[in-house]
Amino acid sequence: MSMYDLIIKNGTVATASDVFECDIAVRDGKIVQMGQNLVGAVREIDAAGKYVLPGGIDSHVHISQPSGEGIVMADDFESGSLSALFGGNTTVMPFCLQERGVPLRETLKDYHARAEGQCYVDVSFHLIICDPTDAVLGQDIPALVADGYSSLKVFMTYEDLRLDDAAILKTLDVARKTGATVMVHCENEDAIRFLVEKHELAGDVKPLAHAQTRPVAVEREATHRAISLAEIVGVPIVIVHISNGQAMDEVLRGRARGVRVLGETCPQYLMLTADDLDGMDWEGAKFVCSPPPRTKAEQQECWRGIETGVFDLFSSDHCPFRYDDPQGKLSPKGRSSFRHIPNGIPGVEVRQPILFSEGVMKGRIDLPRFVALTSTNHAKTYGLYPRKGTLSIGADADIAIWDPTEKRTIRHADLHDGSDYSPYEGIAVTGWPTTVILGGKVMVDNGKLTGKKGDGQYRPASTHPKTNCK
């Protein structure tokens, strides 16, 4: 009788703190043994010459999210989670968008129904708070945090989503009391509206104007303000999708004052620029996202943040729409002005390969830093660690086996999301996750799908320690 369900042999194992040669034994979905020359499994996988890493955790994805009248997001939970899987991810954390006037419980019930039986990877939800009534703040959020929904997102932009400073302070205070984690989208909506009106009055409505109406100063000011509000309340804060050096410097200043500030960036800020929005005809719409891509100089600043520890998290901000579709980027309203182009780009499948190729293989970061940025820090930040985000005895057997010699050119035709394009089309990468294991089950075997939808499950999240400094 076999002792184990699976043994991964002869691989180079990496965690966020170390790299070592080790076999890994799995039983009943968990890692139960790590050591040399392990034997006695139903199946063995020879990982010689390959890296054995924790499955990726993408903590910033938008799937099956309401996107406005006449606009449909390209990914449901089936296609979005399948794309994540083939990119070496074993957990994604989509946003549950509370529409104004709809109870949070009802919204969550709807999202669970959309995800049930559809997922190829595990799922845990963030809550977007856009209607922080007294009942939401005093009853709904504390109860939901206790039930495993321990991360909240607030917006400082988008007229139908943004909160003013008073509402953000109240939300942060609830997070302090409950141990929830708050993520903030930092852009100054009033400044953006001022610039949008100027561009539209001048007849400048092409996609490039999207970047021009959301300059670095808009993000820098809001980042400073968000960190200041967290400082006033005395609570940790996550600044998401940072695109430039000035916003990074605000993170460092906050940390220097004693605020626990975590920073996140995304592939678009390493690989794209605002010039991409200036494509022929309306092609630039493919690259419209917020904050927008910046300049080559700001790309280098973001690499500085990756290399030096300004950034704790590397996420995709996967927010997919089809391009050539009247319900996507080329909707009738979207063709009339940059202001109406659906805001977001796909990227969950290529997030890790891009950072692996550009970061690890080009010597900018080492393997432990890669693991931290793409998996471990996400699990720690959002209450999934140590069950996820690491390779250790007792952890879920969520494992990605990477071939560092695999060379690919990114083509949307080879990807698995529901969009009809990739903003990273034509980029050459070295290194790819060729085998992906979820809870001990081999889901992708040497590039071939062997798992099935429904293998991924919902996973509740825990809270961070409550603070009592205010």
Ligand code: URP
Contents of the next structure:
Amino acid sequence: MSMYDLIIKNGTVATASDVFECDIAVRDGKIVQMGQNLVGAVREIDAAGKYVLPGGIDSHVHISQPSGEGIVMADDFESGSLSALFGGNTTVMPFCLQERGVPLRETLKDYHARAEGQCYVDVSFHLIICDPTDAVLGQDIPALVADGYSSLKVFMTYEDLRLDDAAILKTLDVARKTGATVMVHCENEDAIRFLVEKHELAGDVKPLAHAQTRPVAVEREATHRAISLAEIVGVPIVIVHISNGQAMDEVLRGRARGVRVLGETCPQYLMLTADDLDGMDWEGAKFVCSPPPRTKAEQQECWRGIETGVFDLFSSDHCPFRYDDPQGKLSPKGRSSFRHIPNGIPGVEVRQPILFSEGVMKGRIDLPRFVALTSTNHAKTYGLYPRKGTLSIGADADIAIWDPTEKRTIRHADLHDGSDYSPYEGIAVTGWPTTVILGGKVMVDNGKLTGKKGDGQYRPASTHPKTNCK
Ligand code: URP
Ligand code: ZN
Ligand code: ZN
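Please supply the coordinates for the form predicted in complex with the ligand, as a counterpart to the form predicted on its own shown previously.
Every component of the complex follows; first up is the chain already shown.
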């Protein structure tokens, strides 16, 4: 009888701290041995010439989320998690959006029902809090945090989601008491409204106006305010989807004052610009997301943040809508004004290949920094570490084997999400995760799907990051 279920041999292994040559042995879904010349497995994978990395964790994805009247998100848990898997991910963290007047637990039950038996990767949920009543803050959140829903997202923009400063302070205070982690979407809603009205009055309703009505100052001001509110309460905070250098500087200023601020950026802020929203006819709608992509100079600023440690997290903010669809970007209302175009773009499958190719292969970052940005720091920030996010004895055997020589051109036709386009169409990348292992099971074997729907499981998250990301 074999001692191990699987041995990955001869690969170059990388964690967030080290790169080394070793074999990895797996039994009952866990890593049980790491060393030289391991033998005695039912199956061996020869990873010579390949990188063996922790499976990616994308801690910012939207799947099956209600998105307004007549609008339907392009991914359910089956397609969204399949796309994540083929992009080298083994865990995703989607959001459960609170519904006004409905107990959070009921809404969560509904998300679980949609995810149950459908997933190709493991799943852990964040809660979006848009109606922090006394009962929600006093009873529901503390009970849910204890049950494994330990991260909350709050919005400073979107009429129907935004919290005012008083509500944000109260939510941060509950996080302080319970050990939850709060993610904040930082854009000043009143400033956006002011600019939107001006553009609409002038008859300027094309997709490009989405970027023009959400300028850098709107994000910088809200980022400063969110960090200040966290400072007042005395609680860590995650600033999500940072798009520019001025917001990054607010993160650094907060840290210099002693606030524990974590920063997240996304592929759209490295690869796209506002010019992409200026496409022929309504094609610019394909790139409408918030905050919007900015300038080439701001892309360089975001690279500075990747390289120098301003950013702890690199997530996709996968929020897919179909383009050529009355329930997507080209809804009748969406065609009437940029204001009604559903916000969000797909990206879960290409997040890691883009950072690997543009970051590691172009020498901007090393492999440990890549692993930290795409996996380890997500697990640490959101209570999944050390079970996930690293390669060590006792961790889940969630592993991606990367071929650093594989050259691909991103084509939506080759991707697995439910949208009908990729905002990254035509971008050439070098390096791809060709084999992906979830809990010891080979899910993608040299580019071919071998896992099945339902192999991905729900994973509750614990409170308080176990270790600092830095
Ligand atoms: O445009 C975006 N980012 N849509 C997704 C929702 C969010 O704010 O993260
Ligand atoms: Zn957001
Ligand atoms: Zn998002």
